[in-house]
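Below sits a lone chain in structure tokens, taken as the form predicted on its own.
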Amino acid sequence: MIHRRNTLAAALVAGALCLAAAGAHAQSKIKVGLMLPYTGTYAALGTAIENGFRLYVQEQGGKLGGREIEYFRVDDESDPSKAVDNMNKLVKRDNVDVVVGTVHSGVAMAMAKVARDTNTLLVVPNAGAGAVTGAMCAPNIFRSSFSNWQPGYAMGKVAGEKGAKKVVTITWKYAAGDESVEGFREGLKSAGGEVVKELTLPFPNVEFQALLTEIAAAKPDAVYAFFAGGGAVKFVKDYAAAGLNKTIPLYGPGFLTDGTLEAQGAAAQGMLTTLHYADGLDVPKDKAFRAEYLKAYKTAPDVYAVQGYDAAQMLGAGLAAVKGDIAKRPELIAAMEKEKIDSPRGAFTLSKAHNPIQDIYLRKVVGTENRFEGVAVKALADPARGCKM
């Protein structure tokens, strides 16, 4: 009769075990780690990678699956070479579900590395570097933004539809600008045109002017640069104050006047570039989320706000597939993989690698929004060039 009320007890208190465990779990923060850049030339665009990736929580009650969201940040600072021991931090330390970043293509290929090695889940809400979802592609890393290919080549074709045959490249020497300077150059080969100087900088230099020098100098049909954040405004008003802009016209991929207007000023004006966001899009989704943005950041939103807000859905989409269950890693993948996601940037879905297919836009710079100008290339897909997934 004991050896029976030892056995009940026991069944009892197991059975008690597993319901507190199932309602842990059911309790549990999803742990999201946000490898952003807080300081230096990108700290605006972190910060509004951020700002969407938590408006797109907050609109779903401050839940995805059905879980909360606990967060934990961390300064890449831009800086490749510690971006090893700050994945870490995330991933050793402080044990997070998945890392939500970053914005430098350097930096972002030491996280992908990480990500692989830790079998961690990574979304990457803007760094275009093509390898991540080219020879390191993974199924366990997704992009939420572009290929550095992507709006390059579409640039590409427009400059060479428009009569440009000589064209004159200048970036920073790392591996967006070089991306972005490769896939320009596919695009204009494409339309009859070519590139006849390729010009660079090391990151984050902005001493332009021994540069607009040579430019000058080569007189071409015109002038594609790459550039972001600080080394963008600088470079596009010391390229108009050098006068340049009077004669040679200057395209790029709408880094170059993301979120940069306001400080570009009158020198950016008339500017045409390709993204794969605009100002002035028809797209509903996008006019509830501008006015929602707005609202809660007293500040309009740019190309990195869509981007953060996109990684969150498209965590959001896996999640809820297995009810908040992260630890069901195939079933979540899968359904991030076929999930539509609609975005302000207008519907797009991803391709095998895992890079947003999306039409790429042409706009325009009227005062302080990049006008919708058209579609440059529809659905364009990075060519994903080294998958192996």
Given for the second form:
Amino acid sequence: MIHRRNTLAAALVAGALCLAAAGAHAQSKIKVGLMLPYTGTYAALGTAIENGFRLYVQEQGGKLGGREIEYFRVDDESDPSKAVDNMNKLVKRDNVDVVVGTVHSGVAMAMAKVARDTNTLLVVPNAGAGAVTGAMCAPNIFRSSFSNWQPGYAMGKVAGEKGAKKVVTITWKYAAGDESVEGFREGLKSAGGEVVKELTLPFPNVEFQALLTEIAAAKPDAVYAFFAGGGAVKFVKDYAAAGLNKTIPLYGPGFLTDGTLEAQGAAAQGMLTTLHYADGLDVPKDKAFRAEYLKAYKTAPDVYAVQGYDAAQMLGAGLAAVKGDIAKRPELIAAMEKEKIDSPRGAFTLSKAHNPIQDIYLRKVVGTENRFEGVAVKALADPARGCKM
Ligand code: PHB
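Same protein, different state: after the form predicted on its own, show the form predicted together with P-hydroxybenzoic acid (PHB).
Zooming out: every chain and molecule, the one shown earlier first.
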């Protein structure tokens, strides 16, 4: 009798524990790892991405798919040599459900490798490395931003159409610079121009003087430059200080002037760039987004903030479809793949390789705005070379 009563009590306790565990699971938080640069030349970009991501989550009441979000942050310093260790801090130590990162292409490629090896869900909110949605493409890897090829190709087309026959390129020597120039060369060639000289310096070096002297001597029709963040600020100012902006148009992907105009001031006025975002878009979602962002952070959003916001939207679409049960991976991925993202840049869909198919805008610097001038290339898809998926 005593024995039977004990068994019954044990069963009741076990049942109660079970219920408690199920309840705890339903309420447990989704762990989001943010691996971004919080120091160095790309620091401002990392912050804008995080701000954008958090803004979307806040707009959903702090939850995605009905589950609260808990953040784990790692400063990747835009240093590829530390990337695997940093990624493992999030994946192995913190046991996150998903990683959102990063800005720098070299770091992102290392992250993609770890994500593939560990089957970790990864959303890339900036880095344009072709391999991430090319040779390394995978069901668990998504990008909310662009491929380096996309804005480069569009700028090449525009520069060629504006009559640039001979162009000198200048960039940091790493994947993003190389691929941006490659896209530019392809677009320029399609419009009758050619790249006659490629200048580079190591990332994140900003000693531009010797290279500016070379540009002055080469007298090209135009210059195409890939720099971003702090490096972009200095390059555009140095280019103007050397007087080159008076005689040789300086073109670039929009990173050259996005989030940088307050600091670049007069040096950037009139510059033309191409990007998947612009100031003055006639997009209702953008108007709402800009108002909310300004209210939350007391500063205007840039392309990086948009990409962070959209990374959260993409994840949110997946989590909503599985009601927060992130373990339902195939259903989550299928929902992310088919979602039309209502982005401030204008709605976009994903390619089979999980990269945005999007309009690339031509923008002109007026004051502190990258003012929308027109669509340079409509619904541009990255060629996703090497992706087998
Ligand atoms: C990159 O490394 O892919 C990268 C970095 C900064 C940008 C754009 C691309 O603004």
